[in-house]
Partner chain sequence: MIKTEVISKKSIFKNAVVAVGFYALGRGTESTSKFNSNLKGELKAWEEGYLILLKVAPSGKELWLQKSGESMKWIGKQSKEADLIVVFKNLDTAFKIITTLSNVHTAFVQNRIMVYGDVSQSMVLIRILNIVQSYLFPPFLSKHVLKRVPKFSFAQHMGRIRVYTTGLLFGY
Amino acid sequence: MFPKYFEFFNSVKINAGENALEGLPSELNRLNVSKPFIITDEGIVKVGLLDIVLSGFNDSDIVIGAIYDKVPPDSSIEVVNEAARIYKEQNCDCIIAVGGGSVIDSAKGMNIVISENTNDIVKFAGHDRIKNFQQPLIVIPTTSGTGSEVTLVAVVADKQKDKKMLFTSSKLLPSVAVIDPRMTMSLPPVLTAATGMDALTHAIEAYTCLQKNPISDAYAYSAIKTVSENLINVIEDGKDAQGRLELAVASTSAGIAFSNSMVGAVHAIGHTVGAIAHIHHGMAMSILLPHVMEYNQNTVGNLYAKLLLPLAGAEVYSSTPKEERSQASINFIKEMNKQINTICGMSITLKNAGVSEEKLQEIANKSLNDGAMVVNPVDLNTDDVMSVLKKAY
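Stick to the form predicted alone and return the structure of that chain only.
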């Protein structure tokens, strides 16, 4: 049944496929900018991915204004302020983000600082507090998980308070997303797995949270099917260019879905796990997903049942009794996690991921303050979160 009212918005131009990067100069020309600031991280530079991007400008008159490659695994207030300062000093007129979620979040964060002319990004945290239009932003993702290239969300860490701040605004949507399979070919198996499970979590939560709508459902459903069909193969064979492209497009589709529908308790708890225990976000998603699904099952089991088809395929779906399909979907994800663990060693419990048991209560307490908890299909209190954490531990 359709909701009585819903909104759907995505203004990002998407260029996807082989050699998509070669179109960068024409995109800058279309945006009427010519001095880009490139933000990335040292790992991207080390493996040569930045060189691939820069080669796209070889036959153009574009002048790179500055390259900032100091983004850490988690974006922070200090990073966005420093990047914004260099942008202004070099008189740049647009931003190109080359990287995963932290780089893209940093690009969005520095854009807030620049466009709002502020040194205090904290006061813009929350929903729709950004007033000014942002600088043109082109995003080139190097993972297939965050979907940040098409989302209106940014996450920036406040290290002094040991928490992650969430920023949401349609003004944060990038101008262009460039999806080129060359940018994910060097991603190691464990990161391929973690980011792929992040995309899957985005899609499943988008399909089941309170703010879901029929258009976001279509993107989420497609993403779930594509991740399920390709992730294991790409973990095993990272040079599968077609598989890499399909995972990248699935991540983008999931990003479009949850940017409109939002996510839920998996992300609320996962954000807090990341802030307190500093484990990879995608790994946290993978570990927590089936346990939160089991908590939500009594309310949205009918939706989980429908997802058995894109997850496991027509044969499994048709041979599974209707009343067992919801749990079968959850079991499929548990088995997927075990298979990933066997292939590349990615942890499937919080304990093995290095989370201290003494930190669980703090995680439970702080998770309730995360905005993603609001649209989870089932309310959770501190005891409920602790129950989920203990099962995931």
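Each form is matched to the other, and the largest set of C-alpha atoms that superpose within 1.5 Å is called the rigid core. What you see is a predicted model; the values in this text were computed from it and never measured. Numbering follows the first chain given and starts at 1. Compared with the form predicted in complex with its partner chain:
- Annotation for residue 356: C-alpha shift of 2 angstroms or more between these two forms, rigid core superposed.
Please show me the structure of the same protein in the form predicted in complex with its partner chain, now that we have looked at it in the form predicted alone.
Here you get just the chain by itself.
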């Protein structure tokens, strides 16, 4: 159904493909900046990805103002404040984030601290509280999953209060996203699978949740098709550069989709599973996706039916009776999970992933407080979430 009203915004310039990193000096020039602050984590440095990024500045006049590689697995207020302090001390004029979701969130968080000239980022938690335009931010993602390079969201943990703060504002959108296949070539099979399924979940939820709109649908549909066509191949052959690039672009497309149409119960429950049971976000998405789809099926089965085409291809779509297509889409995802499990051992049940059964009730209670629940097409209460968790267990 065409929405009566919707909003769509994406201002990120996307440079994607071969030697995209070599375009960095030119992008800095376009943005009228010259002293970047690079934020990353130790893992990225260790595997040599930062060296590849730095090589992009060869033969240019750019002087890197500072390199900060102490971002932990979850961004925090302490990291954000420390990075912002060094940024100001070194008189940097733009931020380059090299890494996954946590690095990108840290970059967005430090940007808030700098641009709002604050030492209390908590004041800006929530929606549209950021008033000042941000420092130029270039994001170079090293996974093909979060889509954070094109989203208006940042999550920063307040470790003292043991809670995660959500910041949403169109001002948090990066200036540029640089998608270079070299950045994901060294991603191991399990992480490739997990982040790929995260991207697929973003796209499917963006296509089927209440905030969907025709423009985000186009991005989501493209992402679903590309992930389905490439993920298994790339898990099997990590050196497939073309496949890596297509997955990375699919992740970006899915990011644009869900940045504008939100995600639903898979993420609401998955965030809580990750927070309580400490399992990888992408793995949680992969496990929960088919079960939440089955829960939602009575309401949005028509949309799942449409998705059989990008998921499984034209032949399967046309040979599947119309009334069976919704379930066929769900079965396709279950089969995909099984294939991934066979190839790289990624868990396909919560139990196998290490979630203890005693934790399920706590997960069910707390997932209702995740903002993503609002846009799920079907209302869930604690009992409903428990039923999904038990099926996924």
